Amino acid sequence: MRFASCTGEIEISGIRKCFEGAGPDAINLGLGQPDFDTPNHIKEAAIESIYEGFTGYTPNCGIPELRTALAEKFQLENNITCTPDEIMVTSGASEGLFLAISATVDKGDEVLIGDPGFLSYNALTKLAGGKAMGVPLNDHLTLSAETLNDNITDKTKAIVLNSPANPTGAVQTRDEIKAIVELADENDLTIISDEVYEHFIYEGEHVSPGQFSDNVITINGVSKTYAMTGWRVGYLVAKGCALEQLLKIHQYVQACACSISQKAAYRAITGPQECVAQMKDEFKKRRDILVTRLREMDLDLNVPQGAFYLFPRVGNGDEIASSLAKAGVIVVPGSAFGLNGKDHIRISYAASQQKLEEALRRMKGIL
């Protein structure tokens, strides 16, 4: 059997390897999955839709009421003015990223991504025939317009932004975002903005680049915000004629997101939001515990302002991750996120305080 050359250029996800290779007694701090259950009012919406027989195909871009609610959400929370016709519901934010990159990148095009940065950006760019160009982060682990400008060539097609960021938890400032948007507009580059952690910011503010320019594809989802990772619902906004280009791919790849999950997502978006605030408060407590204890181990780390990851410098990240796995603690080696991550490990604190305490006990003598 012969395969496309692009599949040979990508590897199985380093995150999934860690997740699926964990032993039965291992404490898994490698997966970015909230340990909370999906709130009951969201589950009830799904159950209702099943009994009502809402189990068929939906419109390609999603059910109208969800897209209308999302348009209101973008206006209120992100200062992005859009219509429901500029919104698409996808099978997770992952599909949204795939659509955005596939519709934007031609063979030989370059895409600028932060290094270290979420590993999907690199792989999806390669699948589209493009080349992901890692751009070093500054001392605050964010991207700057100046460094991005230094990496722009005549082949550059897009910039991927992720704030709050995976794996670092860093949050881009308003000034940084505005400068990057201006740079992109000056060079006719599309910004693909991954905002799945927007509701988990502990210091600073979330700033959507889409509020400053129409040349942005904004991607989000309900997975992290509402502890709905397995429901597989993401969404995106693409202004003007851009959505039609993404729709062409979506129609043949997925047709539509799960009908039942869309009903649940509608209830999540329009229902009570106290559950989100409670999760955020708990994540911050966990972050503060880990930061304090890891600093007591003399680890070099930036305090993450958002998401639910720590990215400490540990020396050889691959060796440390392997040693921790033998001690029953699963983390992701920083090399999975780019060349500049090789001296780090990513620790997810989307696990209970009890598990974090036991993990810290096992980490002693290794970190």
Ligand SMILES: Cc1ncc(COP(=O)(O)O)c(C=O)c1O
Given for the second form:
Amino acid sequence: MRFASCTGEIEISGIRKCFEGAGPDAINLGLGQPDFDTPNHIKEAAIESIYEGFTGYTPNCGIPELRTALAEKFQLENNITCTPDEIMVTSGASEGLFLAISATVDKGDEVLIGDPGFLSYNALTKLAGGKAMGVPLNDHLTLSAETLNDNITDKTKAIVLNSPANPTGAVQTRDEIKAIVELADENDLTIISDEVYEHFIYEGEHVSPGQFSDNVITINGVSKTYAMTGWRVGYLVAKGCALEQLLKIHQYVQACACSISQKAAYRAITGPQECVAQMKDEFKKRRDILVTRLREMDLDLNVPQGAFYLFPRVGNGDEIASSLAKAGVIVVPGSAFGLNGKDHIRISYAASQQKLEEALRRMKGIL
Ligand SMILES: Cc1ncc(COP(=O)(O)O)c(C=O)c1O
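What I would like now is the form predicted in complex with the ligand, since the data block earlier showed the form predicted on its own; can you produce it?
Every chain and every other molecule in the complex is listed next, the one we just looked at coming first.
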């Protein structure tokens, strides 16, 4: 069989490597999903929708009540004013990223991406025929307008922002975001803003770049916020005529997001939000335990303000991850997230405090 050359440009995710050498009793701190179950009131909405026979295709952009609820959410939580017509429900934020990058990037176009950064940005850019340009992060592990500016060429088309970030947990400040939006507008660049961890911020604030400019595609989803990774519902805002461009791709690759999951997502967004606060409190407790204990081990560590990852500098991240796997703790080598991540490992704290305690015990002597 002969394949398109773009498939040769990308590899199976490096996260897979972290499982190598791990035994059956290994504690998995490599996961990028909450370890909580989807709250019952959300599950019930899905069950009801099945019994009501809501099992067919939905409108391409999503069910109207969900798009209306999302427009209200964007106004209230993100200060983004948009109409339901500027919102699309997607199959996870992953599809949103695919649509945003595919609709923006031409062959040879450059996309500025924080290095280290979430794997998909790089791969999706290459699939679109573009060049993923890794931009180094500053000391606080955020992206600055100055460094981005240094990397702009006449081929640059877009900037990807991700705050709070995977894998660093870093949160961009309001001033940083404003400066980046200004830079993007001056250079006619699209900002693709991945905000899937917006509700897990322990210090600082979440600032959506989409409130300052219409040249922003804002991407989010229910996976992380409501522990719904398997339900595959994401959503995005694309202003003006941008949504139509994304829709042209979405209608052929996906048609619509899962009907049942959309009903569940509607209940999630419009229902009680205590479940989110509870998850956030628990994540913060775990982060604090890990930070204290890892610092006692003299680890070089920025305190992440958001998401549910720690990204300590450990020396050779690949070697340490492999030693940890043999000792029964799975983490992801930082190299999986870009060249600049190679001295780090990513530790996810989407695992119970009891598991984290045991993992810390096993880590002693290796870190
Ligand atoms: C930064 C970031 N964006 C997007 C996603 C994908 O989310 P979804 O499950 O909504 O496709 C992930 C998942 O790990 C992520 O970490």
